[in-house]
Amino acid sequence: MADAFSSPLREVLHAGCPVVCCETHEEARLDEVVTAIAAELGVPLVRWSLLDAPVGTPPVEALAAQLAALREGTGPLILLLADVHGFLTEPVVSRAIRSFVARAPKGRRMILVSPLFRVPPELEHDVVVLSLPLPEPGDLAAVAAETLASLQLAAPADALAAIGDALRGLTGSEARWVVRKAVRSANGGLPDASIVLREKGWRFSQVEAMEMVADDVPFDRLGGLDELKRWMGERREAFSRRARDFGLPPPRGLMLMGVQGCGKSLAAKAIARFWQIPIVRLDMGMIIGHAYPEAVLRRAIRIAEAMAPVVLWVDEIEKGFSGENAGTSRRLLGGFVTWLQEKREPVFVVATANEVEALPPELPRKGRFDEIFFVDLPNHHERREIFEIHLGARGRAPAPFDLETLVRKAEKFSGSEIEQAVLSALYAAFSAGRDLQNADLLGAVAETVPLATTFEDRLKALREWARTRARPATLDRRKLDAFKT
């Protein structure tokens, strides 16, 4: 089987493309890679970095000279390059590059590496960008084994292979760390695989726009919802491999719309737990706002295709493609549809969104997701359930609590706002020195004006909109006609 990592270098180089810049944070890995391959070719392997640059030369200068050797000089060669990706939109640079792509000399190649590039208009077709893919668990697991030993460890077979999934979406020197860093969680000893996932939390923390979500919800603290829960347990075992043979594909995804405080995203860390599958924060308005946001965004599906199976989180994703930068917004919309429509990795996509209208009309289109649900103000059962949930949470019983009338004064309510009026009336027993009393919870209640009630016109908007374009997150369709007067 064809290496992942070397093979798309591979094919461009014997294809004869002149100039190929390669996205990845392993160097080193790259670096054995363009060896292996300049060998195969039999030509000669150049290295150069602004290390290399003579000594109070500016680097624009270094750099172009580096490419003027490059193109003038004779014979089959390949010139490794670091540290270029900041100045390509130098126009003593960009000049050099396209003149050499245009001059290139037989047998001559050109390789660029960074963590990320943004090319300019000028050299778009002119360039081969290759995203390079993390390690494979296999990989990663090696890299535990080598690590562990290191440290006088070892770790059967299965274990091993456990700690190498638990590392996916890491490179191998980031593997390493985590792994060092798991050994003293554990004392020293041999650490499993779920202190391996937790001190991954540590590293993704510093990765920019992805967050590991470390909250553990339960399907039972989330209110209601029966119909998204029912579409849930069907696919429970979709990512398995009896799920494969049976000859079903993973699902691609939900977009969960709907009123603000309703449980969007709580339903989002819920359908990981469930699923026992990691999730994956992503922010898109954090992406727009990079220097670098295509490249952040391609290196981000990255991350969470080397994590598959996966959960991935756009909480709001309607504020990510709705930027001041409008061409950058349709640049970034464009290569996430795609992605969305053609991916085949068990990266399973959910996007939350409060404000319709803002949504491009190609997100919500069918291929897209497999759903779209809509989630509504909980009706007078899920309400009451929100209650007790709430109740229960901070150890009081609901049984002694008039949750009836307490239902029925909090029409409109969100689940957040009902979760809120339960902590208002906890503040307020503990501030009288006293334990929770009901009248407590319908002063809370009496005294919170729901969004429902401020914004109704852009409520009833929202539902007519859901009304023939998603599907109801609730078995009561009755919800929809709430404010129809």
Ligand SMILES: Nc1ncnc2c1ncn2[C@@H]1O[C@H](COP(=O)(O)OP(=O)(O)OP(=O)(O)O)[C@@H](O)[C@H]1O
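Small disclaimer: the values here were computed from a predicted structure and weren't measured. Numbering follows the first chain given and starts at 1. We call the rigid core whatever largest set of C-alpha positions still superposes within 1.5 Å between the two forms. First, how it differs from the form predicted together with this ligand.
After superposing the rigid core, the Cα of Arg408 is displaced by less than 2 Å between the two forms. The two forms, fitted on the rigid core, differ between the two forms by less than 2 Å at the CA of Val375. Annotation: Cα of Gly107 displaced by at least 2 Å between the two forms, core superposition.
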Second form
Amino acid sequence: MADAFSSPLREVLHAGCPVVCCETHEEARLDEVVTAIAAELGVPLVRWSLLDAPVGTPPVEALAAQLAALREGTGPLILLLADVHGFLTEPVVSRAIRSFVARAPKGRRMILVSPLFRVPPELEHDVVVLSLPLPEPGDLAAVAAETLASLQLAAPADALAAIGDALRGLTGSEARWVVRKAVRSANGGLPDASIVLREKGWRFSQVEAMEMVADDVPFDRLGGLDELKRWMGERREAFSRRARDFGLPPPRGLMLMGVQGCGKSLAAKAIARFWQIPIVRLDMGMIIGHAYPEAVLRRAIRIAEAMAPVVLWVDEIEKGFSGENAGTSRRLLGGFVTWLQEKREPVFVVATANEVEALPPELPRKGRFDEIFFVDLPNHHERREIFEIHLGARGRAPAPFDLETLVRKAEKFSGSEIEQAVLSALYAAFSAGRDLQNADLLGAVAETVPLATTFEDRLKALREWARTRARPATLDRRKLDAFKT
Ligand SMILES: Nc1ncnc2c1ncn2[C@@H]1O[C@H](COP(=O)(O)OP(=O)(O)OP(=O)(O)O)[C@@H](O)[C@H]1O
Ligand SMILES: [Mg+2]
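Can I have the other form now, the form predicted together with this ligand, not the form predicted on its own?
Once more the chain from above appears, this time first in line as the rest of the complex follows.
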């Protein structure tokens, strides 16, 4: 058994590491692996969970007694402990672990298992935390086959492989529910992979801080940002086998920073659609507010890696690293940056940000992202495109409208303000009982005070920041646009 799940644990145990915390939701799978490793090492295995605490004994005391027995005893032994992560901060428990490590009785080891660990600072140097990967598509296909069989259904091999692929990012037991739910959605028949994907989205909505994004945004719904589009165009086949054989590493990620409402989020979705790969949104604000932020981030990374190739969209990344608790933010940032630099799996990170003051300076440094793009207010040409896109999206051809005048009057408008103006013009026409006229659009534009006018200073600071650190997502803005600040 040499796989990504068991190998890291086998390595640290063979290396004699005395305390290992294994982060996984799959206790049964871990148990199998530990059983196999114990057999390889020829060491007896003892399991302990809260259910083994004698009735009437406080759990902390029972645990401390167990740890003392491990420390004082002789002869090799592996102790597999479940349910104890919540006690790591108890002084008597952390002390027991530290003295166990200090004495390091020969051949005695303990393995702790929990979905998430928060290791208190006093134990940081004594324990190893392994974040164990989620099942591979082949294992998930096997789980799906088993679940389908229990419902008297069978799938041909290729359909099963597609289902296994669609289930990536889930644990075995989650995959089982998702398959059952998909069968229900398919009226008791064999679900195809697209139904399974939809049900996975439902499951994901319950995982804290993560969400599968289902919006289908082609690049032609994103106005302007030609440099970004050109950059993507050069990487059309970046995740293909051909690119790999050519010696190209998969692209690592982009940072999109810039003005509010100008298409950063839209671009993240368009990027995933362009490559035909799924996109998962990570909510950094939610992570920093969690009781175990580092563990939640590790879990998110584990899920993204299991789903690779995937776009991991870290929206408002600055929120995750500017929490009130500076220590937590720093550790979180450290973990994230290390992963960004060392990741092997094709997880393409799209980080979006609009508050540069809150952005830790080490994040936008070269080598972490392939490129940092600055998304500015749309120039003249881009505003025209955005008008056309939003008129088109509401079934109106642009020809009857005087776009030149509109675009000129909509100076300093963001993409989202242009969209809002088109919508309010449509409402005006609708309530007047006729179709959209140029005057409705002109009126809506005249009534809008763009945010950029109100926050001129912030905009200036943002541009100043970007001048030396980022590449414009649109080339030659000044040539194309008369607008100056
Ligand atoms: N370049 C654009 N082309 C077409 N539509 C746009 C563009 N920019 C913005 N929009 C419209 O405005 C909406 C909001 O844009 P989006 O969410 O992408 O902005 P953002 O840059 O992510 O803003 P924030 O910084 O507030 O998150 C989009 O859903 C889209 O309808
Ligand atoms: Mg956004």
